[in-house]
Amino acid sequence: MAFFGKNKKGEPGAAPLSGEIILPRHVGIIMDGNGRWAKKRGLPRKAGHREGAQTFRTITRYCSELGIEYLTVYAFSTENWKRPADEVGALMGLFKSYLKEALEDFKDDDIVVRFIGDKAGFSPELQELMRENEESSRHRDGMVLNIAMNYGSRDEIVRAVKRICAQVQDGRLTDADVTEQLISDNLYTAGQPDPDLIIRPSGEYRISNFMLWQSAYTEFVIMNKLWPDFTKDDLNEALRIYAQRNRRYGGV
C-alpha cells in the first residue's frame, strides 16, 4: 500500500521530510475546525472557512509536491446542512468562489479533480462548476485530489447497496456475486485504493462518517491543530508518525 519516494523541500521555516521513507499513497484530511479557530478570535465563522480554504489549497498543493497519489479531503458533510441558514449560506457562496478560482489556480498543476458526494444536493450553478473542474483536469497524470461535498459514508453505502441490489433484480448479478470486492466497486472511490492514512486535525477523535468502509485497515493520527493552523510541517509530522507504524492489516 505505500511505496518509497524522495521527497521535497518543505516551505521556509518548515522542517523537511529528510531521505527516503515510507510514504502514503491514500491520503485523507478531515478538515476541521474553521469555526473555533474563528471563535477563538471573535470572528464570525465565514472567516475561519475562508482561512480553512487558504488551507486547503497550500496542504494540497504540498501532497502533490510530495508524490501522495490521492488525497481526500472531507469538505461538506450530509450532516453539515443542519447547520445555521446563514453559515450554510456562507459556504455555498464560498464554494461557488472556490470552485471557480480553481479552475484557474489550479491550471497549471498536474492534479485530478474529483467531487464525491451526492452531487445533486447543490444548486445548477454548483453543479455545473463542479463538472467543469473535473473536465478540465481529467486528461492529467498526476495526483487525484477527492472533494468530498455533501458526503457521508452511511449514505455511500447504501447507494452502492441499492446499486447492487437493482442489478440482481434484473438479472445481471447473483447474491453470489456480492463481495467485498464489488462493494468497494460500487463506491465513489472505486477504482482507487483505500486509504492508508487518515488526519484529523483539531483534537477531535472520531471519523464523523468519514470513508467507514474504506478506512477498515487505515492508520489515523490525531493532531491538535485547528485546520486553519494546519501546516506544511504539520502534514510532514503526521507523514513521520504514518511512517513509524507497523501495518499487519490482522496479521502478526
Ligand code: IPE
Second form
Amino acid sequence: MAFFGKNKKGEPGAAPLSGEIILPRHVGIIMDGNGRWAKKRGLPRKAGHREGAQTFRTITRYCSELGIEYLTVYAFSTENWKRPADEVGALMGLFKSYLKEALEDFKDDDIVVRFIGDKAGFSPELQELMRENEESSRHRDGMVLNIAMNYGSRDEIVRAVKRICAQVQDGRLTDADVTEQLISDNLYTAGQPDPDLIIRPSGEYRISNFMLWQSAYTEFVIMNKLWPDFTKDDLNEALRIYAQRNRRYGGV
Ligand code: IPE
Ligand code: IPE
Ligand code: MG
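Alt. form predicted together with this ligand, vs. the form predicted on its own above:
Next comes the full complex, this chain leading.
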C-alpha cells in the first residue's frame, strides 16, 4: 500500500511521511462488539469473544508490520466482572489459552507484551502467565503491545494518587513535585507516549473508562463494525481518517 510508511522510532508526535500518510505512534483500540456479533448469528456470547481473539491477533500483527510503535488494546475492564459468571468464566478460559499459545506468535514480530490493569484480580495461574509473557518479551525491540486487562482508568488514577501520597508522606516528594508529568509517570503507561488515535468499533460513542488521563488530546475514530468483523482495511480507513485530522492541542 503506497500510502503507508514506517514511523521513525523515538520521534515526538507522528512522523510526516512524504507521499505517504502520517502514522500515529500510539494507537488504542476498544475491542467492542463481540457479544452483538454472536447474537446476530444466534451463537453464545463466548463464540463472539473467540472470534474477537482472532481479530486481535490479525490486527496486532498488522499494526506491527505498519510500524506502529505502541498498540493498546482494551480486553477486559474493571466493570466487566459484572457480567454473568459463565461469560466471565469463558473470557478467563480464553485469556488462559491465549496467553499460553497465541502470544508465542508475537515472537516472530519482535513484539513487546505488557499488561496494564490490576493483575491481582486474576487467578494465580493467569497472573503467572502474564508475568511470563512480559518477562520473555522484555528484551525485544519491536512494537509495544499493552493488553488492558482488569483495566479501568479511574482505578489507574486512584492507584497513581495513592502512590504519590505515600511518597509525600514519607518525605520523598513535596506538594511542589506533584505535576502532570508525575501523574503520567505513575500510570500503567509510564514512559509511553499518549495515544494519538483511539478506535472504537461497534458504533458506540463512549470511552468506557479507557485511558482517561492519556487521551486528553487523542483523536477518536468510531467505526460501525463489530470487532470480530474488523479487518485490516478497516484499520487502514481509521488511519486515513486520522491522517486528515488537524490536531491543534488548544492552539490555533
Ligand atoms: C467486547 O465485546 C469484549 C469485552 C468487553 C470483554 P462485548 O462483549 O462488550 O460485546 P457487545 O458490546 O456486548 O456486543
Ligand atoms: C469496553 O466495552 C471494555 C472492553 C472492550 C474491554 P464494554 O462493552 O464493557 O463497554 P460498555 O458497557 O458498552 O460501555
Ligand atoms: Mg460491549
